[in-house]
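Single chain ahead, by itself, as structure tokens, in the form predicted on its own.
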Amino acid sequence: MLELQKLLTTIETMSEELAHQSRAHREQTARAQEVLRAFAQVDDALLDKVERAADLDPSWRGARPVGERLDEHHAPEAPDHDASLIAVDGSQIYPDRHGMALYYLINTGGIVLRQGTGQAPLTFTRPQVFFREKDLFNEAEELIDSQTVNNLREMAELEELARLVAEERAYWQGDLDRRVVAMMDGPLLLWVSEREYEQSSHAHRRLQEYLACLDAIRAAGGLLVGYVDRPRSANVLRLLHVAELELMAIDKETLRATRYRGLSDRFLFDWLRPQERSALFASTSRINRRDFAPAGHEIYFFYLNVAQADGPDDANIVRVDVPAWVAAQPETLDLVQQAVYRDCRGTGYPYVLARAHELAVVTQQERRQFEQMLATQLMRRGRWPYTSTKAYLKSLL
């Protein structure tokens, strides 16, 4: 049990330290905003610094500016058009060696919202249970870990998204004037460690499957969006740190000596007005340059204020990821910007993503009911289900 009275002193110290950090971060952010204005004009000198940083340290997670200015802010110029919004989310039950049976479960939930039609949103769920040995054990005959299940869930989400985009385009009989915005919760770049990339054939297959889904979404005329709420990324801040360095002074040591440690880009852009987006940037991550870009799916991002009220104190800055084929046309970016902002009205978070999560989540009660059904079927086949002693004692507590 947690005896809270023993933590009173720690809580007081913690609150004091957090208040001090908040003040320091505000001062650092103000300094960073000054640097943003000072280096606002994107020139060859700045781009050379970014290129040098990315080449010297492949792990450097900076940002490459795409436009002419770092301080650009853009409100949609085109009229707001109705679109079909599609979102998919997923949840999972991890394999438990203390449970009555070894299995894992992936549940995906999705929604299609056809703006302007008056139709009720279309929703679906797709539960999948994996219990065969080939699904449960890796090449070393070890039980798969939670990260592997997370990767499989991520692919299941993207596959469902690609399928729904194709079905929605077919519903509109191939009419490309009907825009279809496909939204994912989180960044669009696939996370694969360099060690995994170099040593595992599975990582290469996973990457190719991921890119194939992006191909399918693009072929169906979908506009893919990765929505990151309360982003912690600091790519633009790392860019500003590099901007202040001399070209030949950039090395691994100076790249890590940033004065903006602990800050997030979203505070850098709190001056954006509601529905305005920042300049467009490209991720400098190695997988984006090496794998996504040659396949035509280089990932770009911008920051967007989805708040309703104006002013830095009310700003709600989110990060929006888009592939190169969405970022290529300003009018397409405008449409994505409008669609995301419109769906955030009322809550400050996209309705379709919230609903997809609600559909996908597996509650503890639902898990218990599933395992009760499984136990009944096992007993019918002459096998008495039981958990480990450890799991049994925990259930009593």
Given for the second form:
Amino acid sequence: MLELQKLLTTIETMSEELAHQSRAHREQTARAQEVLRAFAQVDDALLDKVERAADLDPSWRGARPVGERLDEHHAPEAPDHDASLIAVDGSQIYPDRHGMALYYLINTGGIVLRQGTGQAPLTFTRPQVFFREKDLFNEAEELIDSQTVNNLREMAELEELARLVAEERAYWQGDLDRRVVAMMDGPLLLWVSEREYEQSSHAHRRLQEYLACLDAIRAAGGLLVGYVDRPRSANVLRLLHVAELELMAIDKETLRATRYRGLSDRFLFDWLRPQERSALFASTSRINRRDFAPAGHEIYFFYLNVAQADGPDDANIVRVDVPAWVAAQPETLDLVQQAVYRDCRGTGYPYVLARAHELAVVTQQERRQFEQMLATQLMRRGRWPYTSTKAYLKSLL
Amino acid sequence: MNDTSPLFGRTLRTGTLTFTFGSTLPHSRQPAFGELVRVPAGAGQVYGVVYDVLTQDDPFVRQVIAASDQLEAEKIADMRERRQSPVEITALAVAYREGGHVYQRIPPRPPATLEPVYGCDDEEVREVLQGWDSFRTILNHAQCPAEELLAACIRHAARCQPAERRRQFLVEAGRELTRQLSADPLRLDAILRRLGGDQF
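Shown: the form predicted on its own; wanted: the form predicted together with its partner chain:
Below is the entire complex, every chain and molecule, led by the chain shown above.
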């Protein structure tokens, strides 16, 4: 029970501080935009600073400019081309030691929308239940945690995406003129903690499987996109901070002393006009430099205004991740930019991603129905299904 | 009765007087207002006349509609054919089949949920709606637009007659209506007006 009257003072303080913070952020953003313009020309001195920062502190998550100017803004001039849009999303039920049975579930949902055909899109769902001991317990014989299930779900999503891209290419009989844009919800870079990377063979296997999926999508001519809605990343702001430092003044301490703390890149680019994208950047994160780049899949990103109305107050700045091989051809990058913008029209978010999410999501009601069906089958086989006392009491509240 | 009849959907809710079924068929293939449909119930069949077609909305549809000037054909087709918001169609139970006989009465028990709902071919329509006992069932149902429904049902039954018999069928239906509604000339007039014209 949340006794709201006990929080009245906190709510007042919180709103006051947030309003103050918001004003401060606006001022900081204006200053950051000035710095962006002041250091707009990308030169060797700037690239040396980025290189030094990334070498000195491998955990530094900055941005390496890929183009010639930081303040580049670009809207494709060529007319829209119809493409096939593919999106996959996933959801899960985590293992619950208080539940009637130990299991976890991963449900992937996907959609293939063929622009220009007038056909209803193809949709599918793929539920998988894991209940065997080998699936449920890790090497230390502990019940796997929610992060592990998330990792497995992420892999299942990418595998489905790779499969769908190959099928779509086959549908068009290998015609490479038909563009196939494969969309994921979220960043394309895999998250692997350094501790996990150093200590777990699973992490390496997961990384290799992930990169193999990227290989497969590339081989099938898929244009892979990671769409990040309302991004909180500040890679370009960290780049600006480094740009202001002298090369030899860059060390771990100065890297952390950024004046842009609390800001996000999306505010930095709120001047982009509808359908315009920012310059292209490469993430300097360790996994990108160490694992993705050597495998030919270095991840680039740009910011894109997917709003319909013009002006900073209406801007809807999102981050779009693409592998380097998608960005290699300007016309391909334009096509991706157009496809994402076109699919966001009206909804402010890619239609295909919204639909993939809708197909993948497992509601509480569906979960209850699944467990009721399981309970019935268990009873038929002489096993009385029961939850823990704690779970039972919670269900009464 | 034909097992190859079109499958319109499956029952969602059923009652003694009406049954509602969900359909994911495209708009053009959904049963029309006044059309006869059939659904298994136990060892027999229940026949109903379609009187309400309801397309549900949800927040996502509303969001997409906000972009209606830029909506692509594929997204419209997706909304109509793929999304899990089926069209709900309600039919008024007017007859049932049991032991090979058709009875124009309220069925003894309603269909169960998730039963398939089929269309009826011309022969079946003629068999089920011959005689005029279902007129009273329709006229007495308070929740449906009875005059409109009865007129649509008669037109549907007329279309299922051989071409040379259609006019005669309508004349006979009109006579029966005149007999049943002799005390309610306004209602009779409303129905007869809806039966007129070449396009029945």
